[in-house]
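Just one chain follows, in the form predicted alone, and it is written as structure tokens.
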Amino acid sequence: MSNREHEIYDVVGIGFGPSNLSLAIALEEHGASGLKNEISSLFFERQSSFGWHRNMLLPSATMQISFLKDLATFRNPTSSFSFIAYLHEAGRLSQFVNNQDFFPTRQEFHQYLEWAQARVADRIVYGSDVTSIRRSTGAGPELSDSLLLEVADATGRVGRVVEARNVVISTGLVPSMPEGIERDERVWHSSEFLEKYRRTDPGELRRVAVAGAGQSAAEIARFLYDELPHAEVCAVIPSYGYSVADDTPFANQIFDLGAVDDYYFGTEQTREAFWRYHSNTNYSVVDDEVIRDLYRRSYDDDVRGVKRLEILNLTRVTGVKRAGAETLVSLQEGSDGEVRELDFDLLVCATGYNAMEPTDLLGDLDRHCLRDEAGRYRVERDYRIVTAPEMRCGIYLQGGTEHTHGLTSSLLSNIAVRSGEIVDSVVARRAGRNDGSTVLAEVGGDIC
């Protein structure tokens, strides 16, 4: 870690994801485009090394977007980092043309985030933690055009203080377990679970359950039901069954650049008909390939006179006890079921994500922060937080946004566009200080 005394950036990333990543993209092709106005960018990564959702790397999983939404081609379809440009070094282009598909292994489209992200590998700082972000007064002790960044390393020292003009954040989503469930070394969730389970003898594995209705819900229910033969696996489901992704052409233009200023710029009736209608082309839903794969296995088991794969309906997890070796899950069918308890060697908890939220980073910034009536932050269309006049540098979101912009932005499909509409947001904000004019934000018609 670099102990320089002043180091001033024009953009600093906290967290180095997918999203982070394509905006890393962005500002190095804005920079070899001959352009004026170069920005200078440094992006801080917690991990130690580039990883995105390595636990759930399963054999066979496909990634549930075209390998067309990569980190590029939608902001910029010429771009030496597109996923084709991928192919195409590791000489793969005509045998991934002849597989004739459109969504890539899991691991493969790791494989094409890790090859990108050496390329751009010199704007990263791994093993490093953001710990707190406060105004910088260079401009005065009312105006504020820039932030100070405290760094720690590994060890929790902090041994740098970077200023940033603009800083991005893009923490990722929150692991959610079940109320009152804690994990340990019988109680997982998914985020963690290749991890573990390499840890673990499959062989103690008798009896498993995992819960949950969505993607890693099922993916898992099937990388066990075929890595333990000798075990029973429980799928503990809230609905009636899994219920299939909607990938239909009409509702996928849900993902369309549009879409997300008909979101943003919408009424509030808009916008909750985005949800009600469209949220089940990604939220608690499964591809059709998966559900047909476990109701073979289910049918299977029927015709051979086993029963190994237990689907539980309309079922949800309420607490887990530990008695010794045991693991007890209690279980309620219904909302007001009876509660029983089952033993089990292994509950895995596919139960999603909460929003990234990034009020605890901000610290003391939270109050320039401004906030709509549900006390969520206010957010311009180029993703960043509306702020008090004394705040004239940028504080953006890569997630964290679903609010203002809707289903898209947790999610791959929009991050190419989404990056780069940052760094024009970043060069156009840039512009308007050095020319004196003022960078006024505006959000659903207040001048802030």
Ligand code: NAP
Given for the second form:
Amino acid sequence: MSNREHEIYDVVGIGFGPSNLSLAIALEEHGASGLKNEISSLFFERQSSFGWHRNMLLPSATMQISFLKDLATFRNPTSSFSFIAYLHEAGRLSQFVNNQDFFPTRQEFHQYLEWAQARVADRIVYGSDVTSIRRSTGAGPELSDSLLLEVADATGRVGRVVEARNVVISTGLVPSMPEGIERDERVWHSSEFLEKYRRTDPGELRRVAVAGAGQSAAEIARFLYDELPHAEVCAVIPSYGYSVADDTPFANQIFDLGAVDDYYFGTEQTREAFWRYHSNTNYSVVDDEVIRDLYRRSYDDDVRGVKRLEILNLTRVTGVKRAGAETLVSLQEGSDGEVRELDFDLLVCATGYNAMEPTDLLGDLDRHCLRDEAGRYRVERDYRIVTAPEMRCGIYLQGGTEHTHGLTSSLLSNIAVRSGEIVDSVVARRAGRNDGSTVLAEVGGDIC
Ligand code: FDA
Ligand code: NAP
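Right, and the form predicted together with this ligand of this protein, after the form predicted alone?
Below is the whole assembly, all chains and molecules, this chain first.
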């Protein structure tokens, strides 16, 4: 253990993707306001440097939200951390405007995120994996005002323990593989795509399969088709054809700030309607432009009398047999259709993600976190897990709150405002604790 074991912070962030970066900025701007006491904070990130889904930074991939939904603007339109401030500093503001496009490339947005994180770098510790959180007091009923976090370095050795009055967990989506299929050097999940692609000899890839009908799958199919002119690309999609992501204005309102309240304070029926009618804004859908790009390639193949892009529709990958260089992929049409096996040099499973799940991280602390009838965490409007009365420290979630706060939970749309709400909550609860009053009403009161 290092001699830093008595460090104590008001807020410790676990994971440093866009959500907690946005929180670090909200804390920075809160401190700079000069009106209130500063909140001490520290963020741990397991990657060795900042990276936002780096393995999917494909050359022509664009953002799926407007650049105005950046790290700060919706909370503070005059923030110096806005995407516009970044463009100004990069000397590209006029060019960006001339381009007349609300959706920058993911590569450009990544540069913006890197620029922003560099400005709060004194509070980020990279190469650090938070491995456990526990109460700072014993396991008994005594009040617990803080939490202890164990942090491992890149070698996996726990070298640091910090104390936190509040933790904000933002560890991101969890890649999901089809049941029973393991990843290896020829079976990849989309979340590891570029890293593995760069380590592979393209000449060895003559027949590749991409499973999934979402944005990741379509982008990877397009990339492989363009990068491997000698190869056949087989898209295995459960639907009849790729479906378009609905980003029309009325539907897009589900990402508005007011929609979080409508969802949070709505009835079960309201929430169910959000999912029933609007899942197609985000899940298993593809941007119009990418669909058209793929169709154009397929059509051009027809014109040339070749077939390099094959769509196996209404089909799912159900298994993989690996033998030497062979990858035999089992494919099933419909749920009770015949299963056939095809041989590929590579299978990319762009089969999506599961929501952030902090249970493992919480370990024994999980007993003090209350759950609803369906076994899901109860979460207050300010994103704080409802905890047993002996817990006075806060556990906040950025992600993993689809069941309470709706579709924006895992997306960027609301991160600026959500981060501001978490800062307000930490400040209000601290003030409440100091003067002995309850602060539930101030921070959005009712619990779900
Ligand atoms: P994110 O996953 O970005 O960050 C979590 C971080 O926590 C990671 O850096 C991880 O290393 C770290 N971590 C995990 N466990 C840890 C531990 N125990 N200790 C320390 N660190 C730990 N949404 C949108 O609104 N618009 C968009 O354009 C896109 N584009 C997009 C592209 C791709 C390829 C994907 C897969 C997803 C998107 N998304 C999206 C959705 C995506 O969830 C969102 O963009 C953000 O990544 C959410 O940011 P977070 O910081 O919450 O998670
Ligand atoms: P996704 O939208 O959840 O899509 C997963 C796809 O895999 C679905 O079509 C699913 O079909 C299919 N699938 C699951 N199991 C399968 C199997 N065994 N065989 C064949 N197909 C199978 O996941 P995603 O595309 O990774 O997108 C996740 C998030 O990242 C979204 O928010 C998306 O917008 C975002 N994203 C953004 C960008 C960008 O900004 N440019 C790029 C990529 C991703 P079923 O639905 O039938 O199960």
